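First, one chain by itself: the form predicted alone, in structure tokens.
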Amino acid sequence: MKTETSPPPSAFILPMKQITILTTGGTIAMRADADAGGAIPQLGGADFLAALPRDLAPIRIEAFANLPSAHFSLDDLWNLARRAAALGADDSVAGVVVTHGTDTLDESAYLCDLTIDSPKPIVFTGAMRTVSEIGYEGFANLAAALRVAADDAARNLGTLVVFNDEIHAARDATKTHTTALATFRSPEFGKLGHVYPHAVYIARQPARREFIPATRLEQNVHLLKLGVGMSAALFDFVVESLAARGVVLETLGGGRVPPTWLPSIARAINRGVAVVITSRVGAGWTMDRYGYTGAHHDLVQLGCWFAEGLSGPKARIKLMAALGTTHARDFFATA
């Protein structure tokens, strides 16, 4: 991998550590080009360390792809998670920054919350905004991120989100919006903290921190979103004819599915499949009061798993990541 190192700081703003930032692509590299026909992956580790201001702690950097975050697999995904987990280890590092496309931040970042044991931060950022347009934002979210990776506030925080001078647990974060640069929002929760020019303020510690000692992630994992009326044959197809390991479904409000969803759902579970439920809604665990047929209680004598507020994304990765251990069972609610 490809490396670069700043000068020393010639101010006193920071305390002397050093930050690693991983570069992977996405908007914040990108500059427009006439022969793709739009924006693509262009900057690299010369140019963030051109654009930051030298009052931040020293830097190195270290490219680790130049990929629209669309483009990642789930080896990309797996492997980002190592490098952090490594240099999370590090003696010399005192904190991560990954650059990272917007569209599949959110489940990146929380990887590396699930399955990093470290109290060093790792902060993920990124921009909405490419290089060659008015406003880009890339440079500034990044020197907030190093900012806060170098903030022993938020050491013991787990994997921070920090876009538009708000920081956010990787487990609450979403993109809520295609194109406004305040996409990043915790609906649940709220953020925690805000990035000042003089200083990184932590109101709240996060809502909740969990770790998953996988060893790998189980790929054939599916996600099916319910709408009025949905039969279930395209759960059935994934259950039978993919052979998946799990499915996640997001289900109508608190954790419903229509009736005939029941059968398909048992046939599941007795296959061995993990089936998840979380909820289409956005914000709220899955639990409800009613009596009738395919309400919650009915999903759970069927011995479904719940992902308690998870998006379903979110929820997917937590389940491939659980699969990857021997006691997946064990990292959710089951009741």
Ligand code: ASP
Given for the second form:
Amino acid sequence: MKTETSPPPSAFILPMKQITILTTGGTIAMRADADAGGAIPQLGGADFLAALPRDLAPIRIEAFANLPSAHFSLDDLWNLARRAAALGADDSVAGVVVTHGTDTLDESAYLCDLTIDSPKPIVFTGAMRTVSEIGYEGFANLAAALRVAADDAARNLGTLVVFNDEIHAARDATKTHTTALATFRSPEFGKLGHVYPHAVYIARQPARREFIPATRLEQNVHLLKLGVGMSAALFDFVVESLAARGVVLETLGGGRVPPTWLPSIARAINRGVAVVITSRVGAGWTMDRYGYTGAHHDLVQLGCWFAEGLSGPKARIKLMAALGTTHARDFFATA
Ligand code: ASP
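Show the form predicted together with this ligand, please, the one above being the form predicted alone.
Let's see the whole complex now, leading with the same chain.
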């Protein structure tokens, strides 16, 4: 593991606890490369340190990986969360910043949020433009994330996502645009706060905090999105041929499936597979009062679990963590 440290503070500054930056790759670390035919991760700790303003808290940089986030394995995700947890438990560390590819940043951040029990800020950030492009915003995002990680106001808020000077709760934040700089949004309840030039301002507390004491991630968990008239064959395949331990369904609207799915869901639950319901809509809980076949009441009756407003990818992260305990059912609603 490679670590780099910022220059020691001048003698008249009282010693301060460090913020540790865990670098993992992503566009924030990418530069155009002619041989590769496009941008690839190349920036390391020294590049970040050289670009950061000098008026920040002392910084230590640790290279965890230098990967596009699509290359992360579930083992990588788990190890990253455990490393962030260890840093959170280290008395010499005041906060942790993780630089990460934006494509799966919300999943890594949410895993940290669920499985790290620490008052210290753990702040994820990244960039939408490479350092080779005009308007690269990586250093600005990193500086903002560092200011949040060093600020007492950010303690006890769980894992945070800082982008475009906005502070979001990891549970709520999601990538909403393929190229926009302000891509991370919290569609249901909005951002927690803002990084102003003179202050970190927290306007509200996270809507919800949960801790799952997982000792591992159950990796045989899958995510399926429903479309109108879609057959349940893929679901059956995942349950029967892949022997899934859990399946998350991004169902229609407030939690509806085509009636033809009900026998498959019933069979899966009878085999002991955890079937977790969320919505493909993008915001809002699943819940309805419809009486027709395949509506929410049928899913309750079959014994599905409900993810209460989580996106499909985050519901999968939660189910993998919950199945890494002995009491997964306790972490989900059942009606
Ligand atoms: N492809 C990049 C990644 O997720 C996208 C980014 O970081 O913005 O690693």
